Structures are given as structure tokens and as C-alpha cells.
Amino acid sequence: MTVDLLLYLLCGLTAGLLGGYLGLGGGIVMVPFLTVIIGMNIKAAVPISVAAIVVNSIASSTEYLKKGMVDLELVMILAIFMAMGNITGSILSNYVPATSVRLIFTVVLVYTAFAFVKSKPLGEQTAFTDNRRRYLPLCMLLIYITGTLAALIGIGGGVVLVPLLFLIIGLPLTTARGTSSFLVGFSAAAATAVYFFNDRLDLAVTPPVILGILLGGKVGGYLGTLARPLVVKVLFFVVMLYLAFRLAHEPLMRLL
């Protein structure tokens, strides 16, 4: 009992640490963690890891909003569709084959993981304001669509969220980390509350996965202020991929 409980702090604590360095939600070492490794069945494991998102995103967030890092404007915009496709991707769990969701997003996870590599110069300040003018009514739509299928696989979205704020939106890319990792607290606490009131929710797992969220958050979220864009490039094209073939290995495999 007590090795377990070390393993879920340890996974608590790796996905808070990635995750807020990168402005992610952490559930793309999460899900992985607690399915491969320690062997739990990913319709629990998804739960868990959407819960464990809210806390992660306020942990890290906090550093990036004391250095003006998050544009809390688009944050009050662009968090009403996140949480609908949260909500929407939560209910949609229990009838939407996790094969095909699986597949599907390992297609956008790797266009994205190229075309973030492909992007502006790093130095570039761009004019984001015009581009948000231009762009916002699309983002709204892909982020709905980033929303559903990030509950219907735990994880936070913000692999899709930070290239789509720095590649179509033009935020700063700081900024743009900063701004997701505050927008996914909002949209994952909505797919808790529909997880848990549907009795999805391991209550005994998920304290211990937050308490290490919550350190290791704290801790990726400041080291992310003080992190060179390059390496932020690098480092999100080496996870994106990551991710991708998770996803996609045990589809295949069964296909083959």
C-alpha cells in the first residue's frame, strides 16, 4: 500500500514538474504513468489525471501571473469553449471508442509537432493583437474540439493549446505557455465535476497524485519563466511525439 502511494505521489510529481515547465496540464505523463506503469485501467486513469489537472495548472500558473505572463483577456474568452469541450468530451467518454479518439489525436499531435518546429523566428514580436481580431473565432472552434478530445483522453491540451496561441493567435511564446497553463485549470475542473458526479472518480488514488501535481507544478511553472524559447521548442516537439506514439501503439498493434 505504502509503494503505491509513492508511486502515485512520484507521478504526481513528474507530471507537475513537465507539465508546468512546458504549460502543459501534465496528463501526457499522467496517463501514460498510471496505465503502463503502474497498470491501472485508463477509464479510471483518465479521471484521475483530469482532476489532478486543476491543481497542476494552479500550482505553475501562479508563477507565470506574478511576471504578466497570461493574457487573462483571452483567458475569460476562450475558457467558456474549453469547458464546454470538456464537458462534452467527459460525457462523450462513455460511448466514443477510446480507439478512435486515440488515433485522431495522434494525427493532430503530430502535424502540430512540426509545424511548432517550423515556426516563426523565436525573437519575433509578433503584432498579436490584429491576429486576435482575425483568428479568435476559429481558435474558439479548435479549442472546443482540443477540449472534448483532451476529457476523453485526461490530459490538459495544452500541446494543441500553446502552438495554437503562438502559431495563429501570435502571442509571445512565454505568454503563450503561461496563458494555456491557466486555461486548462478552468475547462478540467469542469470535466471533474461531471466525472465525479458520475461516480468516475477513484477517491482513494487521486490525493496523493495531486499532492505531487501540487509540488512539482510549483516547481515547473517557476523553472518555466526562466526557460529559453529553444529549448521550450525542443523539448515540446520531443513530448508531443511522445505522446503521439502512446496513443497510437496499442491501436496499431491491434490492427496489425
Second form
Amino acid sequence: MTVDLLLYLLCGLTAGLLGGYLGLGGGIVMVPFLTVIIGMNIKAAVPISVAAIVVNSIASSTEYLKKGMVDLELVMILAIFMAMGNITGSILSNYVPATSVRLIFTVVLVYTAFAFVKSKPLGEQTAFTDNRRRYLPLCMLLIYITGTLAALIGIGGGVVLVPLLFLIIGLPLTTARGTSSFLVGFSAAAATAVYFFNDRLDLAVTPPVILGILLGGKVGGYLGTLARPLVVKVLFFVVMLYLAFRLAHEPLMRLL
Amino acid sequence: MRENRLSARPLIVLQRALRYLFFIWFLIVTALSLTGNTVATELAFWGIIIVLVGTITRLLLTAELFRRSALYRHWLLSYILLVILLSTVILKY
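Write the structure block of the form predicted together with its partner chain for the protein whose form predicted on its own appears above.
Below is the entire complex, every chain and molecule, led by the chain shown above.
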């Protein structure tokens, strides 16, 4: 029991640390950790991850709010579509088999790994023209799909949201990260409520994971400001591909 | 980049308070779980309720900030989001 609790704490700590260090929400690290390392069923891991994302959103977006890097006006428009997508995802999770969820997650991990490696260093990143009037309907649709996917596989959706806000809407990267960090809290709360009131949220595992992500996020965020971009990129790429391989290995072996 | 037309100061204060509350609450729950105390599950249940209530408070405060800044369309959108979130909970319970 004690060892289990410490493992859950370590899971949250790792997710928070890596998430904060690499500038991600944590869900993308937490679900593979719970399933691959602890051996939990992905359908049990997803609600825990979503609940931790709500807490992490509140904790991590404060710094962005302080620096004026959250576009609150945009948040309200997009949060509605994200929440609707999350609800669709959490309902779909009752019908989609665990193997499919693992495979979808693998695709998201591989996409994230390559997108992160291909991204430009901070100095080269430029803010585009504000395209919200032009591309907002497209963005709403994409955010709805992101919300569905996020709730289905237990991530906040930051890995898709940040590029979307940066490349399509044209927000500066730091504002895109801040806006995404603030936004995911609302939509993940809807999914958490659905899981919680359906008794699908494990109340023995969730508290140490939340505690871990609160601790790890703070340290990871600080370390992230000191890290060399190349080191971060290489570490991220290796971790993501390893987790993707471990997640896909079993379902693919069964299929082949 | 468009300038934010509203002051987020009250939101920052709320989020900071929530962060400390969550940390202390879940630290107590984890410590109780480690000692095998059965109250831990009960406290974890209320912890999740606090997280959800905290999110609603955050949303209501954001709506109020929009109203104060005369951004009535966004103020309305905040309440639409709140209705969506609450109706989900009510329908699923």
C-alpha cells in the first residue's frame, strides 16, 4: 500500500517535472507512466490524469496570468467548444475499447515528439498577424475535435492547442502556452465531473498524483527556464518515442 | 498581439489561494492514506468536490471581470460555459 502510494506520488512528480520542464500540461506524460510503468488499465488512468490536469491548470496558469500572457477573451470562446468536445470524449470512452485508446495515444505521442523537435528555437519564433476573425470558426471546430480526443485519451490537449493558437490564430508562443494552460482547466473539469459522478475516478490514486504534479510542476517550471533548448528537445523526443513504443507494442502484437 | 482589456489581479489571487488549498488538502489526504486511515477516502472525495467548486468560482470570477470591463458578450459566454459544465454534471449524476 505504502509502496503503491509512493509510486503514484512519483508518477505525479514525474509528470509535473517533465511537463513543467518541457512546457506541457502533464497528461501526455502521466497516462503512459500510469499504464506502462505502474501497469494500470488505460481506462482507469485517464480519469486520474484529467483530474490532475484541472489542478495543474489552476497552478501553472497563475504565472502566465501575472505576466499578462493569457488571452481571456479568446479563452471564453474556445473553452465552450473544448468543453463540448471533452463531454463527447468522455461519453465515447464508454464505448471505445482500451486497445484503440492506446493506439490513438501512440499516434498523439509520435506527432508530439516530431512537432516538438521540428519547432523553432525561441529566438526565431515570431508572432503572426492576429487571425482570430478569419480563422475562428475553423479553430472552434479543431478545438472541439481536440477536446474529444483529449478526454478520450486523458490529456489536457495542450500539445494540440498550443500549435493551433500559435500557427492558426497567430498568438505569440508564450501567450499561446498561457492561454492553453488556462483553458484546459475548464474543459478538463467537465470531463473530471463526468468520471467522478460515474464512480470512475479512483480516489485512492488521485490524491498522491495531484500532490506530485503540484510539487513537480513548480520544480519543473523553474528547471525549464534554465534548460538548454537542444537538451530539452532530445530528452523529450527520446521519452515520447519510448513511451509510444511501449504503449503500442502490446496492442500491435495482438493485431499482427 | 491584442492587449488584454481587463485586470486579472483578482483571478491571480484566487488561483494562488486555490493552489495552496489543493496542496495542503491533498498532502493531508496522502499522509492519512500512508497511515492507513479510512478518513482519507472521504477527504479525497471532498477534495475533488473542492477542485470542481474551485473551477466554478474561477469561471464566475472571470465572468465578473468581463462584466466590470463592459465585455458583455464574453460575460454571457462565461455563463453559457458554466451552464454547459453544470448540465453535464447534473445529467450524468
